[in-house]
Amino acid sequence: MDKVVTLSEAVASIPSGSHVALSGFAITRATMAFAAEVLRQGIRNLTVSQCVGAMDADLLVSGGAVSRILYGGGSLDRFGRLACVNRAIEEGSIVAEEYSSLSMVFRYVAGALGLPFITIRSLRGSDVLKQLEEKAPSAVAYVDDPFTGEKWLALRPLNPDVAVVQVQVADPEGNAWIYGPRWDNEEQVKASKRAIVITEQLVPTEVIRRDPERTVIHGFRVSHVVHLPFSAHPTAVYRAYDYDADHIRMYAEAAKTPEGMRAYLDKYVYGVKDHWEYLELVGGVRHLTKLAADPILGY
């Protein structure tokens, strides 16, 4: 089944107040294309989860378009610090609730697996629980072992509306491949009620079947694949570009203020029609070439 659309249908068909689980890491395979389209189509009230928060959950954020983020910390990486998320964050207009990285993974194996809770060791003791005790009682609670006794803390699983997850390789039924780290991904995709998958390339099922261990996410679980070259510029996607240093130093100096901000938007995202124009706003294939992976090193 051919599942091929264009980035704006595979955006049209997430409604206001959905739960969208993105597969961004810091500045690293994060879903920019697919934020920016989200803004542009006012999409609004979003809860937003990700294990490490990245630029794309920043962006979402700086628009308004999210309302609530389930995350475990995140930055810029060596360009600095969510400044939207932080800043939204302070001023109390959305709800953040912080775990750690392995327990946001737990609670989407909790979700994939069907499970009502899962149970979780490490976050005992610290002041991560203790934020999460004070400010989302309902995310944690104790349950007994029945076979010691011992108390063990129990987190909710997690079911995203939708996942959406940037990739390398997908063919038009939605079977992907993720080189390099997949952090939580495919935990994400199995824990959602669907996913949309956004693809550097796009091959036919053929050249899928002939690598099947490489499939991280399969066809079954995907509801739309929209293949966009450098979709996740300016972060890096491994094997495909590398990270775009100055528009991403940029894009943290303009995030340090209200005012800063809205001026990247009103030209980088509300400025442009399309992720095309965008493009070649930030320097079409020229500068883009500049970005293309070393065949032999991925980045």
The other form holds:
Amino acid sequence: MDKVVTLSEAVASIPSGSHVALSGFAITRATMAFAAEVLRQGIRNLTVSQCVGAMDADLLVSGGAVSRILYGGGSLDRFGRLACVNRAIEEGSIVAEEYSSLSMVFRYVAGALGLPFITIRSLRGSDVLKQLEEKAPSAVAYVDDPFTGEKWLALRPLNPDVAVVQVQVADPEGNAWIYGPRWDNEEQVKASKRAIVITEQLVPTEVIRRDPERTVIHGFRVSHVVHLPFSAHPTAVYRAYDYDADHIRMYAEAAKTPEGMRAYLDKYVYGVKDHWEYLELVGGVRHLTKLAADPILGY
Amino acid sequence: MGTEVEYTPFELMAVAGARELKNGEIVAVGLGLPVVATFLAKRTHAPDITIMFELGVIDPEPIHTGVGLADPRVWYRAKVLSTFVDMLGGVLHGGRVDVGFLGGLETDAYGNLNTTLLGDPKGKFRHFVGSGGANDIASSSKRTIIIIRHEERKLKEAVSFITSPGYIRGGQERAQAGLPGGPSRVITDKAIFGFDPESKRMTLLSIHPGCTLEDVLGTMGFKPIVPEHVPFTEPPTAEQVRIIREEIDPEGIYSG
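Having seen the form predicted on its own, could you now give me the structure of the form predicted in complex with its partner chain?
Whole complex next, starting from this chain.
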């Protein structure tokens, strides 16, 4: 079944108020073109989740699309913090449920496997747990191990409405390969009611069938496939292109103040019609070619 | 060895960290000095160390310095590229990690780490990075080593937010919370600390060459246990400094 649509069509399938799991990790495989299109379409009141907060969540928060974030903390690595997420948390304009990377992924795992809850050693004795007990009392509880009687922390499963995942290779049905570490992406997709796959390369299903061991996203879970090159720019996609250090530095500087971020949004999100115009604005083919990954290094 | 070797405080910290690692151990590392220390150990006395990054990377051999764990530069020539469930789940939560290597905004007298916020969590505060895998690593490793700059605002009696628990408020509190292990060492640019076996309070173990006891105690926010005799930290060897500068961090990003 061919599920290939435009980015605009895929984004339009997400109603305001949805819970969206995002595939980014700091400055890599972040759903940047997706986030920009969400802002252009004016979708609001989203819950976003990811194990480590990335630039995609920061952009969505900066444009006011997010009312709640579930994440394990995050940054732009050495380029800076998630300034827009941090500011929104400090001002109280979004609700933040903060976890650790593993406790977030365990919630997806429980959601993926259809378990009623999952137990974990992490979080105990920490203020991360104390804060969750106050802000998200329905997400954490204690249970007794039925075999030993030992007390364990239990987490409630998480089932997002849609997972949005940047991949290197997919077929028209949504069967997809992710090169490099995959962090929480497989569990996000399996826990979610459906997935949108955004791929750098679209291949015939015959290519997938010749190397099925590589398939980490099952086509039947996918509702839309978007074929869009450089759709994670300015973040990196392993074996496809490097992060755009100058652009991320410029973003991090802009994000330090609401005014700076407003100017960034006006130019790079609202000032363009779509992702193609964005790619022209940031330098077009001449610039993007410089970011192409070396086939041996992968960056 | 023996002759005067010039080194920076960060190089000394990396060398002190490397010395804490034993051959054959499985080490969970965050980026920065812990990576330099672990690669140094692997290239010197502990070639069979297994290095693990939380997002799904085992034993990379980077040739360029990365900006963070998400940078493909730090995955280069890895033996495994997989997932959180594989690393933080199957390796760490499964009880296989010997050493967790962590840094932070601030630590305290009981080795608790804060990477989340400064200020009043219920009032005015500044939000920083949060946990990432740090809480998981601090909770499930057999022991943890903390590397942090020696400043009054970074070494406090009690951190303003426990992101990653050490011994919590001391004594048996960590064990009562159901957590194994705990911090074994805190390495700063002035000294190395351990923890008292009973009270679990931070205890001065050695002072780096060139520093004095007054300097060490005067630049921290609490009073650690100070034994009667405190030796100087063994300085780096010429070979260790060479490996850091020429092979591990030639751009001087972490140890310059």
